[in-house]
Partner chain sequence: MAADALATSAAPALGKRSASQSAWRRVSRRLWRDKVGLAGIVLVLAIVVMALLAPVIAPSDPLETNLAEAFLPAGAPGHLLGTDLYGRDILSRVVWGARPSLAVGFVATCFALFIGATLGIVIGFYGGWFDTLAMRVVDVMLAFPYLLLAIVIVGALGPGLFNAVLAVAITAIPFWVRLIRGMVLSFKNEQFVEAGRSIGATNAHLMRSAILPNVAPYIIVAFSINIGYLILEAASLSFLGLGAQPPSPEWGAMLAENRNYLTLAPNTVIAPGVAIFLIVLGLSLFGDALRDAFDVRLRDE
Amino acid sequence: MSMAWVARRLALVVPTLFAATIVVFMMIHLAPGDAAQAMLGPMAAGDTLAKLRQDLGLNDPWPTQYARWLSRAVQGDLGRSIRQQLPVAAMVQEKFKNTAILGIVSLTVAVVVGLALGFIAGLNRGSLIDRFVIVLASSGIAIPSFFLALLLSYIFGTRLGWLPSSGMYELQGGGGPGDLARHLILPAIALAAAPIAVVARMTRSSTLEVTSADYVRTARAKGLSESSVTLGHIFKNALIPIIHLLGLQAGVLLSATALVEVVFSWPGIGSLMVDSILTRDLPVTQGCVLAIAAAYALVSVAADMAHAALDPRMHD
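Next step in my check: the chain by itself in the form predicted alone, please.
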């Protein structure tokens, strides 16, 4: 993997982020509502409302507002929250850490469980576990993450009381790793369910394809042990097409995290973004979307690099 190849992949992040900023800026400003009205309330006087709009720069043309925001954003200044009057960059950074914890745990669960189920099912085609994995994968894809989150919260949090269904820590607890782990279980399962299903189906298909390949039959004909054939030939080569898929599933997690965080009151960037949209806090919304777009772009680059490391033909 050459440095030039890596540099080209990283360079693609810039136009991706630029396009994301344009799209979110236009969507926010085309949406009904008014940031100044949201701050002052529906009973605000007309002259007070007009002065606030002038102070916030909302009377300027959209290209002017966008250029002003973008010029500051490239310097790390995402503006200040209209509602809380705090630096947006600091707010996003604080909440993104919480989302990263939830996202990394969910993705790890999805990778480990999805690869294991798919690989075992592929090696035992037509067996009971193979049929179980097929049914499980179909169910995981069909059930929306937010609905599963509501279901898990109601059953295991409200009805049974086995696990906490809101927040990251107990309000009166010590806030240790054990407390965090208990609060992570339900939202992590809700987020990981769909990626587990996708990874399991893809791994099963890839394993079936590799198992019937000529080089696998040749390896067995040479007298290699079954464990060597399984791990050294089947699993390694079946993993190659999965790597790029994992990057896409990381994007699925990022897109689903907002609703799951709202359901479980998880103090992450998804909850912050939803709250900013409801209150028309435009700088916060733009900062959240930019952070999510940047994370998705960087994860995609990392997936491409991992794919290239396993398959050198990618950067020929």
Given for the second form:
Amino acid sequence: MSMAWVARRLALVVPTLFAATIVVFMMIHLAPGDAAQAMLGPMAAGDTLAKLRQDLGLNDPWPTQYARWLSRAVQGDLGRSIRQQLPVAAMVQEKFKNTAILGIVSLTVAVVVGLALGFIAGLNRGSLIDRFVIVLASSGIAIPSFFLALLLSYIFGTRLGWLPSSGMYELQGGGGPGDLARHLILPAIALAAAPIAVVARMTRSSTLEVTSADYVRTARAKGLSESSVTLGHIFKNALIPIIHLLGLQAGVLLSATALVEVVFSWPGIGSLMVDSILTRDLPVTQGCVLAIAAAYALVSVAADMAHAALDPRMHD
Amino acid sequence: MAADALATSAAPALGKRSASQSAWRRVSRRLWRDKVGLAGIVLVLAIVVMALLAPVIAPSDPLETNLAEAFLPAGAPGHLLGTDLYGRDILSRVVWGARPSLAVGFVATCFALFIGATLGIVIGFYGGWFDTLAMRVVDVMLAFPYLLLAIVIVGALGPGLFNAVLAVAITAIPFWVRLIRGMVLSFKNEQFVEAGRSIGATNAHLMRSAILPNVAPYIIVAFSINIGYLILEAASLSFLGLGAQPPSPEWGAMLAENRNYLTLAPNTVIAPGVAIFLIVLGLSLFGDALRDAFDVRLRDE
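Could you give the coordinates for the form predicted together with its partner chain, as opposed to the form predicted alone above?
Let us now look at the entire complex, which starts with that chain.
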């Protein structure tokens, strides 16, 4: 991986983020009628509307508005929430932390479980466990994450009473990492199901491909032990396409988190975003979208870097 | 495949029919042998028939309320799957709900395919600055996760079924543009296109008679896979309250409406949830089987 390549890939983040800010900025102008009207509803009085328009700077030309909005956003000022009168940046930051916890745990679960299932299935093609993994992968892709979330909260929360199915901490006497872990289990599983399926499927086919590769035959012919062939050659090379996939899955996860957070009342950025849309609190929606898009852009770069570092074909 | 297409574009009507007929026979024979794929087809067909025959199959009006019979459990007399908060028959709602739930995915996929194919074929064929510009826009759209992009669009336009279909369709356009542009680029310099051009065929004629038959298998496979994703995406929007609105029996909206009564009446949530699961599963198995039967590989999966 040459430095030039790294620099080029990093530089690609800038136009992506720039484009994201344009899309987010446009949201306010796509709203039917006028943003001020959309925020205040049809019953708003004329002078209130006029004042809000003035406050939002809606009377200026678009490029002026965008430049102003962007220069503030770069300095960390994303405006104020219409409903809560709080700075959007602070709201987004607080909720984003909670989503990050859920997201990182889910992605880790998805990678570990998906890799293990796919790898075992690939090494035992046609066996019972292989078929089980195939069925599991097809179902995992098809089951809506919000439905799985509801099922889990009903079975393990309501019926069995094993795990909490709402919030991040107990309201009374809670707070430690143990408490957080208990609250994390169900949402993390619900969110991880789809990526587990995708990763397992990909790992399986990638393992099948690698197992028949020439270098694996060479390694065996060299007299390497079966375990060192499996781990050192098959697993390592099967991993390469998965890394690239993970960047995409992180993006899927970052947006699907809204569906799961809503079910488990997880105080994350996804539920904040959905709430803000339903209450037409546009500055908050913009802040959430910007944060998720930025996180996705950075995660994809990280995945690309890791991919390049692992894949010998990418070394110059 | 290249030779097939040359035959299709140059040969008289009779030869054309027999060439494509044998290709279709080969595909359907492979499909028939794939039992898992067959199960997927049966599942999808069953749900489509359920949607079409909803007035015949549904035991009662999906919107008819009867507060005296609220929250009946599954298996109650006259209500196989029980009733919801307003005493509406769940089975009837799930059966009728197949219509909006499937229609959303189908309409959105058709819309995305139409726009994506038109753009993809035109920019792939002509290239130049228009191609560069269009691909930059596609890159920007792909920089957003699908569901987030759909949420952004609905967030701007406002919640509702129509806006949700539009949003879901728009998120699928980049996929189609890239897929079809890529195929056109790879076919553009093939011999059969050159041959057509050399005998004086116009661009429009070449697109229709030489390129389209070659991209058709890819489009069919991608369509069957895409439609399942879009159904799931639209149901997700409805579940968040951003798509179909109550009292519509659209499955995502039903889940949203009943999720607060999960403890009291799990059947109200399980029925529409299983319905979404089955249609998406059926379409995914069917799509995989089709891909194997046509023996095509899609880059953007």
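Positions refer to the first chain, counted from 1. Only the largest set of C-alpha atoms that superpose within 1.5 Å between the two forms is called the rigid core. Quantities reported herein were computed from a predicted structural model and do not represent experimental measurements.
Engineer: So with the core overlaid, does the Cα of residue 17 end up 2 Å or more away between the two forms?
Structural biologist: Yes; residue 17 is a residue whose C-alpha shifts (by 2 Å or more) between the two forms when the cores are overlaid.
Engineer: Residue 85: CA shift of at least 2 Å between the two forms after core fit?
Structural biologist: No; that C-alpha moves by less than 2 Å between the two forms.
Engineer: Any chance the CA of residue 64 moves 2 angstroms or more between the two forms, core superposed?
Structural biologist: Residue 64 C-alpha, core-superposed: shift of 2 Å or more.
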